[in-house]
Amino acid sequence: MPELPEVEALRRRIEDGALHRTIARVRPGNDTAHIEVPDAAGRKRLEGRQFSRATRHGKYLFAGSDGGPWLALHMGMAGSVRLYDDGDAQPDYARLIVEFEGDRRLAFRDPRKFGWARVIDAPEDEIAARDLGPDALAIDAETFAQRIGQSRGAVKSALMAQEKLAGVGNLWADETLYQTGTHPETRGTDLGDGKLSDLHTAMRRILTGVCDTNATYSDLPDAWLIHRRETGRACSRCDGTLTSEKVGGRTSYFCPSHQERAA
């Protein structure tokens, strides 16, 4: 599932290739049954406008202008944004097409149909409607400590709770816990101030590092957990062996040797 760094890479893609172009037409793509895309009235609101900004909050992507309207996108399990030119083959699984004056085209692609696209007035309205917490790259250490440290549940689940902080999913929650030596089932209330500070610092460093590669995992350091998410693999931080457990309904990979449970 695309998380904050993956969606940030898509935001940059729009920023680099789709801003300040007049929208000539917005049309449905192929096989739009059972997926939310804008209706004719919503699509019409975008036509004649330009995207002057592309923004992101957590896993949510927005393209629009200060006065609105905005195109809001959520990638679901496997969604993405593709830019291409008229005459090129339309991307497969394209559910919505934005045609700009000239040759440029933008496609919202979603093979599994768990994502959605809609036309909204402002990103702030969508963020509030979905009760999203602060963006994981913008949250300060004090707010992070309050939101994660007051959780009576597993820290892994708290990191992934979008109402606490927006943008972290399974992969980067596991990576943050791995690099800070924190067991995923440790309760937030059992974390001291020092550990909470370490988690905040590591989370921001990890997310920034992935964003710097435009979410190209092969460019990430070899010692990261992302390269060894298999039970039985050797830990890169100690002499331990990786294992996995379900935490909050999600499979968590960790090293029980250096990610010890809180006493």
The other form holds:
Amino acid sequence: MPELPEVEALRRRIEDGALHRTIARVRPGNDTAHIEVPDAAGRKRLEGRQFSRATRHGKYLFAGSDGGPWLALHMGMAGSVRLYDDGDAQPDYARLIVEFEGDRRLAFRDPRKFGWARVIDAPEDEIAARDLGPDALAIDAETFAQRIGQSRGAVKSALMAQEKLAGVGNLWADETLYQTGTHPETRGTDLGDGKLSDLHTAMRRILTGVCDTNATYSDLPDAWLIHRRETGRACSRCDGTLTSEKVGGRTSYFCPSHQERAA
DNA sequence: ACATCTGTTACGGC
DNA sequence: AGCCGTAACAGATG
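Moving from the form predicted alone, what structure would you give for the form predicted in complex with the DNA?
All chains and molecules follow, beginning with the one already shown.
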């Protein structure tokens, strides 16, 4: 699930259903031995407060309590948040549960345990500690061109490097490269100004587009790569055939016909 | 049984 | 000193 648009959808979920309700109790969920969730002291800091805002930086999600600490969440490979009511079944793989006064509950769930939840003083601290770059929807064209264009490795790896810009992962990096006709292994330093500008524009359009659907992929245009991430499928932009290859350790789908290596 | 997976980090090499 | 590439992390799923 969780690259920038998917995390944005979760942020909205919190914004729509978990703000301005008094937190009665925060408790660990199931099987938390190998996952970082707040200890009793951290959980206590949230009790009695209300979340007043939900923010996001790249793939990191933050729920801020009024005058108090923030709940910071990272979804890892498969995490999510879910709202439900007491009386409903507790969601599977719930690792942390926020119980509001009344029936409302917020669960942080993480089947694969690559995510975490922590109570922090301010999002800026977490962003600085992880050395995250600007959010991918906030980075300007010039900074983008500089950061990606100076990268000596594969452009795909650069797009996914959270210190350069935060929020792009495997799926939307592939989509950006596909829609701009860029081979994933092109070196950043081989990209011309025009291509860097195109990449920035396409990345923005793609991330914004996915956010607009609330990360519902079936609502995205048929021509997008997201619907054809499979070797042997027909390219929607030329007469090529899609193929896959490991780039930066991640499976990368692309069209060898129209995704060129050079600028 | 075996491979795969939408992320991050520690570590080794250059 | 940095930058880059890879392996490892844990567990569900097909």
